[in-house]
Every structure is written in C-alpha cells, then in structure tokens.
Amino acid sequence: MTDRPLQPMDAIEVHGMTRSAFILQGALGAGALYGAGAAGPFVRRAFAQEGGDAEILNFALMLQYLEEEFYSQALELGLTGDVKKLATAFRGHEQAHIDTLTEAVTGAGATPVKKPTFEFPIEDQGSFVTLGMTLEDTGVQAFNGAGPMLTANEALAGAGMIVQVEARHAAALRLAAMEEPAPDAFEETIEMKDVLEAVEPFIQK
C-alpha cells in the first residue's frame, strides 16, 4: 500500500477490529481499493448468501446503521443551534430508513444484517460537521452505484426516495462547513463490492 494523506474517515473504529485500514472515503472516492481481495466471512454471511435485491437492500441497511449511529454519538457531544437541529432530524431520518429497509429485506425473504458497534472520532461540533459531510457524500455515491441493480420496482423506488434525502443531508452539512452544497453537476458512484471490502476489516464478527 502506498503512503497517502490521512482522510477524515481513517480514524473511524468499529469495535472488535483494527482501525488502520478504514479508508472508505480516501480509497473509494479516489477510485482505488485498498485491502482488495475475496470478501471476508462477514460479507459472505450477511450479503453473498442473500443474493439479488436482498443483498443490495442489506448493503443499504448497513450504511444506514452506520449513519444513524454517527448522529446518535454526535448528539452526545453537546451540539448547539442549527447543527444540533440537523443532527437530531438526520438521526430520525436514518432510523426511518433502517425500519423501512429492515422490512424490505424481510419481505424479500432474507434476514436483515445485524448492526455492528461503531465508534467515531468526533469530539466537537466542527469534527462532527466535517466527518458527517464525508459520510453522507460517500453514502450517496454508494446508493447511486447499487440502486440501479435492484430489480423490483418497489425496491428501486424506495432506494430512490432514500438517496434523495441522503443527498440533502450531504448538502446541508456542506453548507454548515461553509462549502459548496452541490459542487458537481453529476455525482460519482461507488461499487457495492468495493464498499463492503473496505468496511469488512472494521466490522465485529
């Protein structure tokens, strides 16, 4: 692996695993894949056995677990003003997404993936906004990559409604960071397998 500058997501830790390779934004945003190889046991158990729409829906569910927990931990920091309002609203959105995706996975005849234990390196309002922007940007790119593979019209419509809200989250956090809310005319995509392989080392078995 080549040396590279640290990225905001490098310090995220999922309990039970090391944290030295959690490079989701830095690796995938640049179109590279660190730690590539066959998906590990967790990915095989939780995703590969499901197949089809259920696999994609479980992938989306994992992303919503991560984001909901991020906002829950952020709200323990003593956020204030509009930033606190954003975190509170977004946590509610992510929980609603979790509930909907859990039902969708079950409706597809599969087992919803279980939520791991996450820990995020956020200590204040500034670090929350910075990391939140990165997480939401990455989530939108991941949805854009996986959504078109859905075959059921209902699942595709649901994913479309979720990713639109995720994009609004990203824009709001970009504004809070005093950055352009929509810097590009077209959003990038991330392949599902790349996200799963990057996250796998940090998920508690």
Contents of the next structure:
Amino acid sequence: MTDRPLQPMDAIEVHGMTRSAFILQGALGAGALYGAGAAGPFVRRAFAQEGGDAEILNFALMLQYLEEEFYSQALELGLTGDVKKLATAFRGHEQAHIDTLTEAVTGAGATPVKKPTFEFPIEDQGSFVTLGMTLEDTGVQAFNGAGPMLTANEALAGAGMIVQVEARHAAALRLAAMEEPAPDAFEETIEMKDVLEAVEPFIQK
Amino acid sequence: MEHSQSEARAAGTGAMQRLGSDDSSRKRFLKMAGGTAVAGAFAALLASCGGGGDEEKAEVDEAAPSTAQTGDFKILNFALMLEYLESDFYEKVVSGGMLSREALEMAKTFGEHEREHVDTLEAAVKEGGEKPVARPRTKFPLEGEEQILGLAAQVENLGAAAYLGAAGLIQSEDVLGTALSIHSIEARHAAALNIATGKEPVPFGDTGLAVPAEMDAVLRMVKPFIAT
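Got the form predicted alone; could you also share the form predicted in complex with its partner chain?
Every component of the complex follows; first up is the chain already shown.
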C-alpha cells in the first residue's frame, strides 16, 4: 500500500502535508476561528486511568458524544430538506453508538468517560455540512487507526459495526457538500492522540 | 421504527456477544472458516469460475486445520474475489455506455478504487508466498441506468457487509488494518449509491449498527454473477 500512486485528492490538498494532517488542521482551524483556543487537559485526564481495549472504547465513546451533540446543536439551526433528514437520522445513530460503547466500556470493567460540554462553530446549513463532513471523516479514520489495537473480538466487532455507519455518514455529508463521497481507494488512519488534540477546541472547560 | 430498532439492535448485540463469548473466539471462528462448510462453498464457487486454468487456482479447500496465517490468506483471497467482481462490474458498466454523465463519473471513480483494492490484495497474497485466487469471469444484468445503479448499490452494500463479517476472523494486525481501510471505502461507495437510488445511506433502521455478512452467505449471494 505504501507504493501506490499518489491520488489526485492527496495532491490537491497540499504542500507536502498528509491528508489526515490536513483534515486535523481543518478541524483545529474551525475551533480556533470560533475562539475556543488552546487545547486543555480535559481529555487527557479522562483517559489517563486505563489502557488497552477500555481506553480505546472510551476514546470511541468520547467521539460519539461529540458527534451526537454536534447533530443536536445543528438541528437547532433550522436545517431543511434532505440535510435535516440526514442530521436527524445521524443523531439517532450516534445515540445508539453511545449506548453500545457505554455498555462495552462497562463490560470491559472500566468507567465510561464523562460527557463533556461541546460547542461547535456552526451557524447555518452550509457550515454544518462542512464541519460535519470533517468530523465524520475524522471519526472514521480514528476508528480505523484504533481498530487493529483492540484485542477482544467483541470490541472489534462492535467498532466495525459503528465505523461502517460513520463512513456512510461521512459519504452522505460529503455528497451534500458537493465533494467526492470516497476521496481515495483506501481510508487514511489518524492516531488517537492527534484526534484528541483536534477535538479539544470543541470542548468547553 | 421503534420495533425494528430494538429488534435490529438486539441482533447486533447478539452478534457481538457471540463473537466475544470466550477468549479464543477469534481462533474458534477461524477454525470454522477453515472448516468444511465455508471452504467447501468457496472451492465450489471457484471451481465454477472456470477460465483461469486449474493449475493457476489457489488451493483454498484445505482439509487440514488452519493456522492463523492460512486463515488470513483465505480471507485475503475471499476479499480479492469480491474485488475482482466489483472491478469487473464497473469496467463493464463504464464501457457499456448506458450511464448519464454524473453516474458515469461515479462508476469510473469507484471502479478505480476497486482496481486499487485488487492490486493491493493480490500483492498481499503474493507477499505471503500464496497464490491469488483465479479471477472469475463475471456476468451482470446491465440493462439501463436504473438497474445498473441498483445492482451497484447491492454489490457495494454486500461488499461492506462481507469485510465487516471477515474482520473478526483476521489474525494479523497488518491484514486487519488493510481490511479496515478498504471496508470503510466500500461503505462510502454503498452510501453514495444508496442515495443515488433513493435509499437511505445508512440502511440499518435506527440501530446505528451495520450488519455483517458471513463468508458462506456472501459467496451464495455473488454466485449469480459468476459465469460458468
């Protein structure tokens, strides 16, 4: 996979950065624009307690809290038409993911991470679709990056069932934003620590 | 909706519980995958492919118990067979001249992705010193844009379900990483095609959980597309 030719999307996006780095910076940029500046210790504290599957599952849970809250806030913006339908359905899926992961973390003998208070720089349908696309793409890449590290089959199976739905969300929102639903033949991966840094700007201390 | 939600969620949870019911479940599933039912179905399907010359066909019907490694190669070859099908499908669709501009662009892009999946999976099988499965000759009923997009959606949704079902059987972290990086792309294709055909991008009710398909079920479902 390392020697596959550079894809057009990789090339456009830029200046020697990888796609995942580009996406992360986009997410960070959006947070910064909104004025939610420096990354704080909130997330790291929440994850300091455990390792292994429980840590990865809690990381996934945190992302699902973020996404569910994102759609909830978006639905207060007066979305319309197909975009409103997508946001409504997707919010339901994220809530289901929260339930599944909360159970999984508890089942792994750990304490589910507490839901943070989030705030997102969205003010209309357009900014919702753009940030939604970035968050879902990042979610997929985060799950794919962490997936192979899971040791229990139950955890891997659950993560797989969730990530496929996230990928479908990402594709639908990309189409809504007039972007390619699948920008490459292979999904990029992003490491947990990078994802946590990227989402910090959306967390209210 | 409430009804289907709880039902489907129970099904998803059930699958997770079955998979996670004991520490050796991954090994146990592998043994099943290497057992007679699936290997037999796979061998029968491959035998019906024809065209490739018997001596070139990979040995997939092994009676001996699978080691982790041969299990992963079986899964890689299974995935390769699906990618051959998808790749051929888009090739025929693109050259068939029955699609409007937008649908044609999508078919070209997705077809290119499938070709890359084929290349990567072939290389992965060969790197392990194993033989890639013989490329099947395919046949698809392509009679107009509506039918083509419907079939594409069907094939991509099945592909995503197949990768999801196989992921838990994979032993190697590298192979799992590759499978996951393809799985979510197939899911993106499936979602886009569902939208193009007026269906929900996430066709699992309110469960929020994708439904996996087991290898033998997938092989049964693709059989109509294999020319004998």
